[in-house]
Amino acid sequence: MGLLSRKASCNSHGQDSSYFLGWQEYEKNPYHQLHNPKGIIQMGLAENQLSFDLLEAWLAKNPDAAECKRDGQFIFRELALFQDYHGLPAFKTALVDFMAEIRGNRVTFDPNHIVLTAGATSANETIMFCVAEQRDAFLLPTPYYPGFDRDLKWRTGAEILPIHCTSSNRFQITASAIEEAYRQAQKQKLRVKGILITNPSNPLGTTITRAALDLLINFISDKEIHLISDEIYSGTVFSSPGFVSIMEVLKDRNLEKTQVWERVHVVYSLSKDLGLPGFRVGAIYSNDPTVVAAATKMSSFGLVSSQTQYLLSVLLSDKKFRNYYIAKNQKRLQKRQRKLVSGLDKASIGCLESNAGLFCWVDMRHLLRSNTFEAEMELWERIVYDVKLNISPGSSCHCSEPGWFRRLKSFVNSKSHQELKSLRNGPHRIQKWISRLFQSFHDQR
């Protein structure tokens, strides 16, 4: 081991989290309706497969985009050669136009301020490299996406401290919770460089209120720190209240061209809104020219392929299709969310009221043998190994209350609700119910 770096042998990646362990168990024994009907069903991975048919139909009508053609002529050689890491101008222009449209064109984005990255994972790590040193801290409201422990910390050496939010007010961010997290950082002699939020939230499936966004702006202004707003689910909002971008709040408060304006950064990707995580397309948007310049240099380590950029520039430039896709996808998400919530309600299992994203934040506190995280893990293991269903326990999302679980809502149908009674009545009932839901999903496709 002496010939390897400390990074190669350290255990700070977070791979031993139950969030990732659930994936590993699924990969060992994946469900297949014909070949492995008793395998584990994956409901812990944030993939939106609801509207692939719309994308496939568009590709069938626009074969030139995927075949490296422009106006019927091959441009393979143009795309195959090395491209400047600033990205294809046509794609960046189409992307910022799409981002503005999702936000009701209440804000606009300058393509010169956007940096392309290989997904939001790369975007979040890159912005962290730009604004934080080792042992600097970022505050994150809980519960938060488990992958942040890897994305923000593993290679950068930065620290994460939780802003503890609770079910008493639907996990909303409060001034007292922010101040307490800041005090904890000071006690640990950590320099707080900023706050990172996900809006809409993963795992809550909710949008952050305008009041909370104002609160955050006031706090970072007072403390002279950064705010990173991860808005990768911004196009998935399917019911009120609507989505409010942090950029809209800055504009409404006439904070353009101020120091606060330059300390707010947005992360975006097409992985969730368009259901394209395999395309690895993410972006950083910043009003700080130094951050843009530094992030652009760093992006050379994780470029988006020219072929991908070309295909998506054509797709996103089709405004009629992209408007249709977003509206249709939102309706499908809402329909699935309602079916899942209704089915769980009939089984006496509640969910946090949600209006966005791909998840339901499921309340199983009444199924715990005790109000402890040990009991939560026991319940999670039973769900994974006996019920054969991979969902994420709240502890993996740093929830401060045992008994909450993150469940993907893409694989849902309303059949056989009565079969899901209670985990305490035996896991076979849930296995049978979930299997039928999964079968119904495939039947619909």
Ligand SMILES: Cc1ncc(COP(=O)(O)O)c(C=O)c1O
Second form
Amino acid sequence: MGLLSRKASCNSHGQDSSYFLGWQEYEKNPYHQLHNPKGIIQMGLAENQLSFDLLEAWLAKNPDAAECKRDGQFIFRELALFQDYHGLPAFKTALVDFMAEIRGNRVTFDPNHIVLTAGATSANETIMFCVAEQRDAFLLPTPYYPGFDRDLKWRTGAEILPIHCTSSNRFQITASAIEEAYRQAQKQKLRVKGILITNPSNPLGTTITRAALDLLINFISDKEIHLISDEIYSGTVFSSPGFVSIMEVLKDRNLEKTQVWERVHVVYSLSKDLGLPGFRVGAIYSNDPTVVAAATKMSSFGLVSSQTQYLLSVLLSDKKFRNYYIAKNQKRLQKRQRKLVSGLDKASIGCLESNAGLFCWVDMRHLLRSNTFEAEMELWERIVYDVKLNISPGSSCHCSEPGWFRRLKSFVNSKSHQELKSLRNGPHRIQKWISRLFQSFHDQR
Ligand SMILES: Cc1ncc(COP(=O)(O)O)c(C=O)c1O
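Having seen the form predicted on its own, please provide the structure of the form predicted in complex with the named molecule.
Full complex below, order starting with the chain above.
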């Protein structure tokens, strides 16, 4: 008999996927400008350190927020004892205002419908726990964030079935792809409880069109299932077409207060838009009071500390600052995206045109030895071990076409020397390596 439970020791964590293996390789040999200039550059972790200077400047001007003070008076004891799992009302109000603003105030959010969680990871697991039984299935458009295999399935016992999207229409969701995924679930005798989308998409860096959102609403109405929209990148949209939240579509179609309205849930977090994954601040927004009540009880397992809630309630209540931050961060993201795309272009590598997020979906199909996932892994190993860049292969995101890779836009503190160096190194290393690769193909012929 093993010491660990079957649940703890099974492989549902997904630790063996190339997504996590790349991290492990990076940790063994991390790049450092002085101590390890030939080390691996980390481009596989969706971190946004691009606007830390703005947050640091705000903290310097508003020291009370981090020092547990209100109007110069210590509120340490109040925060140390706070344990209401409904969360600090001031924080929930500031958070929903921020969420509305990111959506151009075209929709509003009620703070009583929000449940705070330790990041979007916990939000996604909690909502899944609330709406799915073991072996119930959720349909997810591919390619999708590799962490979902762990977050949605491991402890809940739920299943994920892919909605296969392809490069032929820029990986947009189609009615036939949804129908096909649903049929596959039925074939496997799985009950489909819902669809989960990421808008804007990780790894594509694109927003979902209104037409596709309409399709999804029609489908969940027809099948009487849930729709979870992970909108963790909603504040990162830097060019048109703009971001359309699923909540806007419901409102525009006058579906508020209907049964469909109650089956749509939004997941959010401050890990990407504010670049604070270490603070562990996430949320579920649901129109169904029973889901809100169940998720609130569940949230006891992953609460956000009162100190963090207090600090962020002050920060997000500063309307002028939050607007400035979001606009500036989006401009910086756009600048990075242009730089990366043109660097890759010089190396004859194309990308899916993107308008959001922290990454590019890079097309390296022409560099594969054959049109197979084995060839993709072979190429990925060469990129990690020879070029020393950790990027995520499309297969780790369940992409159905070999040869696509997710690459971060090199997000290190914009002021650091190391960033300038790795920024220069990223495309430069690729260019050098590609010419070597072409040379070796040529030599073999
Ligand atoms: C689509 C998506 N959802 C959830 C998460 C997890 O975010 P958090 O750090 O808030 O748990 C990530 C992180 O990369 C993500 O890309």
